[in-house]
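The chain below stands alone and is given in structure tokens; this is the form predicted alone.
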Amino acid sequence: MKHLFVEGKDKQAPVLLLLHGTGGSERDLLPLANMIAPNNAILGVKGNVLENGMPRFFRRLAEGVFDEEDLVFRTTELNGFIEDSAKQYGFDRNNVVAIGYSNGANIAASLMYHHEQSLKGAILFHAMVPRRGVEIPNLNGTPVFIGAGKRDPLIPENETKELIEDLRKAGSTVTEFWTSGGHELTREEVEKASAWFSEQFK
């Protein structure tokens, strides 16, 4: 997979996963990352799948609408991904937190739904549920942060409410944080995300 690997000046620190949104890079989350976790390494990543000539990292058949058989092959693919990079670049597996927005977000979310210790930790900015009727891992001692907007015209209020569910049911803490917004991220959430991620991972 394209992606960008940079060395961090904590190295007992988590690398951040950096999983972009639809149309985006493996460079798109470098500012958040750096708001988030200035010291931190980071694995940036550049989704697989082209829609209209926009990079993701699974297809969807509608908006909404994900295509499962790729959504869990592309999950498995990335898994895999981080496995080979932390041999690459020599950084501990089990402690690589995801920072994801939407179509990010959502494989992020992916890899805890099908993975087990996949991840140490991740923030989920504007996230859906990946997929219904599996069962989750068990996610105790993962915690989340999940940054939502109650105006999102693309995730209604209900979905990111039952990821949330979901995510507590197998285990995991969940952070979640709301603004009055839509789809964009705001800064308010990312400072949030940065307040959560320095007292969980200090």
Second form
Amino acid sequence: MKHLFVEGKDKQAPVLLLLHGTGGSERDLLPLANMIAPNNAILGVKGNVLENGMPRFFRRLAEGVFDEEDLVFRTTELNGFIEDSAKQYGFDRNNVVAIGYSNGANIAASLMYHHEQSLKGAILFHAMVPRRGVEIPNLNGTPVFIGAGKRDPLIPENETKELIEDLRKAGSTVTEFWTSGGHELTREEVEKASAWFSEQFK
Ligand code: MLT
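What about the form predicted in complex with D-malate, after the form predicted alone?
Starting with the chain above, the whole complex follows.
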């Protein structure tokens, strides 16, 4: 997968897996990584799927309607890519925390829904329920921060609540932060995520 790896100053700290929104790139979330955890190593990844020329992490049939077969395939592909990158760059495969926005947050959630211990934690900005009717692996000890907008036109409040519920049922400790805005990422939620990260991974 097209990607960028940046060595961290702190070698023991989690590697940040950066997953962009539709139309983004492996560099998109670098400013966020800088705000959230400036000393950590970074693995920024670009989605392998194109929708009208816009990179994504998996196909969708319509807005908010995922192509499940492709989602499962791409999630496994990303999981394998993290494993290969850990060998290539010499980091601990079990010490990876995802930061995802929108489509990137959805595939980060999908990693947790499908692959046990694929993430040590996750910051999901404006994520949806990636899949229904599957048994989610044990997420004990996998903390998740969820940033959501009360007026997000793509993600009804109830869907975010369902995602939070799913993750909690699987054992995750979920911290939720709601803005009164829409699908856009706000500085306020990034600051909250940053404080959460320092608290979880100090
Ligand atoms: C998705 O397809 O993952 C969601 O609709 C978010 C988006 O990328 O627009």
